[in-house]
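What follows is a single chain, given as C-alpha cells, in the form predicted alone.
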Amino acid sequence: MKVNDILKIEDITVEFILDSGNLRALNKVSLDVKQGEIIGLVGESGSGKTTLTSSILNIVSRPGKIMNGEIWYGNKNILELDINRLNQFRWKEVSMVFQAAQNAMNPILTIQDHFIETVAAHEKNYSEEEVANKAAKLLGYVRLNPERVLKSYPHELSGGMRQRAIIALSLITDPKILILDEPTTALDVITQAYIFEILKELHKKLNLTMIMSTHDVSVVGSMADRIAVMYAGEIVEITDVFTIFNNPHHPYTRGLIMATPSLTDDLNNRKAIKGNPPNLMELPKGCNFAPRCEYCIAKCLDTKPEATMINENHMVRCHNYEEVIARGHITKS
C-alpha cells in the first residue's frame, strides 16, 4: 500500500452461483482509497457498485461469493479475518449506510436503543448513559434535535430524519471509513441536497474517508475528490472529479455526463446512452461496452481492453480513448 492509502482492493472477483450458471458481478476490480478522500462509484444499476462496497465488509449476499482477490486495510487482508475479528472490523473501522437504510430500522426500538445495541455489539466498556451522550452529539452533527429524536421510534421521524439518524448511528464507534450506498435513494431533491451538505461537513469535521456509490453522476460530482466509473462489473475509468466532468476518456463516462440534465443547459444537448447494459452471464467477446459505443472499432469487438494509465492518477479501460479525447472537452453549466 502507498503511504497515504487507507484501503487497497486488489483483483476482486465476485460471482453469483446460480442454477443457470455463474454470474460474474465483479471482474478483477482494483481500487486504492486514500486517507481522508471522498471517492465516488458511479454507473447504471447492475454495474457492480453495491457488490464492490459489500465486498469491502465481506458481506456479499448469497449466492454471491468472492472468488479471488485481496482487500487490505493497513496490514490486514479483510478476507482472511476470522468471524470475531471481522465483526470488530465492521462498524468499528469501516461502517456502511445501506441503500434505503432508514427502512431497516427496528420499529419497536427507539433511536436511542439503536445506538445502545450497536455499541454493545462492538464495545463492552461504555455505559448506556455514555452512549446516549455520544449519540446526542452525533445527532447534533446531522442537525437533529437529540432530545426529541433519541426518544422517538422510527415511524415518528420523516424519511430524511431517519436517514440522518442512520448516518449518525454509523459514526457511533468512530470508524475511519464510511461507505454510503445510494444514501439518498427515495428522498426528494431538496432533502438530498441537505444530506449531502451534512456529509460534507462531517467529512471536514471528522476527517472521514468516504466511499459513495450512486447511479447519478451529478450528485457525487458535488462531493467527490475522485470518481470511479463502473460498467458490467469493471472499473472502466478513474480519475479526479474535474477531469471526469470536463475531459472524460472513456465513451461510457462521456455518455453518462452527456445524459445528465441541467437546469441551465439546453436539454437538446443531452442524450441518453443507446441500448442496455449487457447480460452478465453472456458478456461480449471484446469490450463490454462495445455494443452501445459510438466509438467502437474492430478491435473492440474481439479483444478485452486492458487498463491504461494516462498518468499516475488517471486510468481508462478503452482501445479507442484517443478518439474520445479528440471529440473535445465537455462544457456544461
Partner chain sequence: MMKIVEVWVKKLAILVATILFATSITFFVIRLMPGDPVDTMAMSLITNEGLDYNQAYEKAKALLNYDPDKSFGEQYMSYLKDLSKLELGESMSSKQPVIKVIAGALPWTLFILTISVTIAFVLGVLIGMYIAWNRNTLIDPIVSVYASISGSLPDYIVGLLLVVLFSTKLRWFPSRGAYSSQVTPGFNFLFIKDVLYHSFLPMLTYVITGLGSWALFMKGSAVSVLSEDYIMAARARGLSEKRIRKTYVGRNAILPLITSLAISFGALFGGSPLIENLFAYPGVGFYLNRAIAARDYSLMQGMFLMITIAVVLANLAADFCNILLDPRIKDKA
Contents of the next structure:
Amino acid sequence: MKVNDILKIEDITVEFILDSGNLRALNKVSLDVKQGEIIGLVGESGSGKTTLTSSILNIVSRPGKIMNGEIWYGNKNILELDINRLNQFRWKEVSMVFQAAQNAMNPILTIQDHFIETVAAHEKNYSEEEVANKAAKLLGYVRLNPERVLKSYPHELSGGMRQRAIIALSLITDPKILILDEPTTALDVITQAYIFEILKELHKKLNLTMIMSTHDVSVVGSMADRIAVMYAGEIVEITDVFTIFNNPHHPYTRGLIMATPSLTDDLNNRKAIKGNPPNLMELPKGCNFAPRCEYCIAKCLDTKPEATMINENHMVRCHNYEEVIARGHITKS
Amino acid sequence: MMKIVEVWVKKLAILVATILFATSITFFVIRLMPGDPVDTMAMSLITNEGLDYNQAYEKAKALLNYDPDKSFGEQYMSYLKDLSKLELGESMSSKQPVIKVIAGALPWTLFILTISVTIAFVLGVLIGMYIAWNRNTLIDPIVSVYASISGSLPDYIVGLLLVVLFSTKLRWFPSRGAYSSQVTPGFNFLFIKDVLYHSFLPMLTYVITGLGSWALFMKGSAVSVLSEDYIMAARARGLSEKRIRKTYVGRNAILPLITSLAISFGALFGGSPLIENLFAYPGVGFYLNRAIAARDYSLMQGMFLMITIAVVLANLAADFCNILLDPRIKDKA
Amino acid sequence: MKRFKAFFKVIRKNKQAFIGMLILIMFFLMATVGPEIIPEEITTNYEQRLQAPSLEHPFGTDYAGRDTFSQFVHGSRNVLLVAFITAVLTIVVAFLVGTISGISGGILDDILMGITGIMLTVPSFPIMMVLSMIIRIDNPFLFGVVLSLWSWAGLARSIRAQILSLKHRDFVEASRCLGMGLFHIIFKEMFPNMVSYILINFISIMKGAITASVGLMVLGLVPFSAQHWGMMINLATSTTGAMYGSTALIYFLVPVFGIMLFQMGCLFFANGLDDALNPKLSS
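What would you give as the form predicted together with its partner chain, now that the form predicted alone is on the page?
All chains and molecules follow, beginning with the one already shown.
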C-alpha cells in the first residue's frame, strides 16, 4: 500500500445468486483510493458502481454475496471484521450518501433523533446537547436551517432538503471517507448544482476523501480528481479527469465522452454508443464491450483484456487502446 | 386547520348517525312485531303482579317506552328523549332496570375480550416479527398452516370443539358461567381464582382464533418494512441489529396493525353473543341473545345499544391511535 | 375465451389457488348433483339413532336415526345456496353504490358514503339477530337478502376508490379528449380487469356468509331447515348432547369439518388468486 492510499480494494468479486442463475455484478475489481482525493465512478446502470460502493461498507443487498477479495483500510480487511467492529467502522471511518436518499430516514423519528442515535451507536459517552450542536453546525454547512430541520420528521422536508440533511448526517461521526452514490439523480438541475457546490466546500473544509458514483460523466467532471470508468462489473479505465475527457484510451470511455452533450457544442457532433447494455448473466467470451466496440479486433472476441498500466496513474483494460489514442484528442469546439 | 375540524365533524356526525340508526332499528322492530307487544306484556303483568288491565297497560307502556296510541312521530321523539336520559326501562325477564343488567354484564364481556385480544395480539405480533426477521425458519410454514386452519373455523366452532375436548372429555375446565355458585363474589382469592378458571376456555377460544391472523399480518407488514431503503441505510450507519429490529422495523411495521386492533375489538364485541351463549358467560352478548329469545324488548334495546356504542368507540379509538402514532398522518388529518 | 385460458393458467400455477378451486368444485358438485344421487332420508328410525360410522352409514346416524351423510349432502345445497345468493346480491349492490358514488361525486357521493359509513360501523351480527325477530327466514333467498344487507358496505367503498383513481388517470383524460364517455371507459377498460377482483371478493363474501348463517342457526334464531349444517350443529349440541356422548360426536363433527373444509377452500382460492395476481416483492 502506497503511503497516501487510504482505501485499497483488491480483486472483489460479487455474485447475485438468483433462481435463473448466478449474476456476476463485480468481477475481480481493484481500486486504490488516495487520501484526500475525489474519485468519480462512472458507468451506466448495471455496471456495478452501487455494488462496489456497497461492498466497501459490506452492505451488499441480498441475494448478492461478496465471493472473494479484500478491502484494506489501514491494516484491517473490512470484509473480515466481526459485526461489532464492522458497526464501529461503518459511518465512523466511511459513510455513505445513498441513491434513494429520499427514503433513507425512518419516518417515525425526527432528524435530530437520527443524529443522536447514530452517535449513540458509536460512542459510549456523549451528551445529547453536544450532538445537537454539532448537528446544527453540519446542517449549517449544507445550508439548512437547524432550528426548523432538527425537529422535523423526514416527510416534512422537501426532496432537496432531505438530501442535504442526509449529507449532514453522513458527517456526524467525522468519517474520513464519504461515498456518494448518485447523490443528485432524483433532483432538478439547479438543486444538483447547489449540492455539488456544497460538496466541494465540505471537501475543502473537512479534508474528506470522496468516492462519487454516477452515470452522468459530465456531472462528476467538475469535481473529481480522478475518474474510474466501469462497464459490466469491471473497471475499464482509471486516470485523472483531464485525460479522461481529452484523451481517453478505452473505447467505452471515448464513447461516453463523445455522447455527452455540452453547452458549447453542436448536438450533431454527439455520437451515441451503438448496441445494447450487456446481459450480465451471459457475458461474452472475450472483452465485455466487444459487441458494441468500434475498435474491436479479433483478439477482443477471444480473450479478456488485462489491466494495462499506461503510466503510474493511468490504467486501461483494452487490447486495442493504441488505436483509440491514434484517433486523436477529443476536441469540443 | 379548517380541514381538521371539517374531517372530525364529519366523523362525529357519522358516529352519532350510526348510534341513532342502530337504536332506531330496535325502535322499528318492536313496532313491526306481529301482535301488540304492549298488550302481551300487559297480560303477563296482570298474571304476575295482579294488576288490573288498565294499570298493567300503563305499566307496560312505560316499561317498553312504547305508546301505540300516540302518533309515530310523537313516539319516536319520546323514545329519543328517554334514550338521551338513559332511561332504558325495565327488563321483563329479570324485573330489573335494564341499566343495571347492562352494568352487570358489561364488565364480564370487557374482561374476557380485553385479556384475550391483548394476548392474541402480543403473541401474534411477536411471532410475526420473529418470522419476518429470521427468514427461512421452520415456524414460518407452521404458522401459515395454522392460520389457514384457524381462519377457516368460525370462533364459536372453535369454542364448541374446546368445550367438547376440555370440558366434556377431559373435565379439566368448566363449560358454563363466569363463576360457580359456591363462591362468594368479592375481592377474595377464591373468587378470583374461580373467575379465572371459568374464563380460561372462552379466552382460549378467542386467542386460538385470532393468533394466526395477527402473526401473518405482522409478518407481512414487517417483511415489507424490511425491504425499505431506510433499513439498509440504518445498517450502513452502524446501528445495532437490536435497534433496527425495535425502532426501525418494529415500530413501523406495527402501525397498520394498531388500527386493526381497535376495529377487531369492536368486531369481537359484535360477535360476543355466539361465544357467550356457548359458554353461558353472562356478558352483553349473552343477555342480548336471551332477550331476543324471550322477546324482552327493553333488555334487547339496551344490550343492542351497548354493543353499538362499544363498536363505535372502538372505531373512534382506531382513528385516534392512527393519528397519534404515525407522524405522517398527523399532518394529513 | 383467451382470457379464460389465461385465467386458468394462473390458477394452475399457484398451488394454493388450485387446491382451493378443487375443494370448491367438489362442494359445488356435492350441492348440485349430490342431492339427486343420494336419497333423502326423511323417515325416522329411532332404533338406529346415533350409530357410529359403518358401511351403510358412512357418517353414522343422527338423533332420529337418519343417515348423517345424506343429511350432510342435502344440507350442502342450502348452505351453498344461501352463501351464493348473499354474494351475488352483495356484489351487485356494492357495484351500484360504489360506481354511482364514484362517478357522480358531490352531494350524492357524500350521502352514499355516509350511509356506507353507518352500515360499516353498525355491528352486523347483532343487527341480524334483532332482525331475525321480525323477519321469518324460511327460504334461502330471504336469508341471502338479510345477510347481504350488511356485507356490501366495505366492497362499495373500495370500488368507489378504484373509480376515483381511474377518473384521474392519464389514459382516462386521453380517452375523454378522444370523445369517449366516462361510462364507456369504465365498462370497456375497468370491468374486464376486475373479473378476478370480483371473483376474489365473491368467494370471500361466501365465506363470511357461511360463518354468519351458521352462527345464526347455532343460536337458534333462524329455524331454516334441519339439513343445513348450522342446524345440524345446533341439534347436535342441544338435543343430542353431542358434547356429552361419544357416537353423537360424529353427528356434531361432520358439519364442523364440512364448514372447515369449505372455508379453507374459499381461503386458499381467494388468497392464492390474490397472490398470483398481485405478486408481492418478498426478499
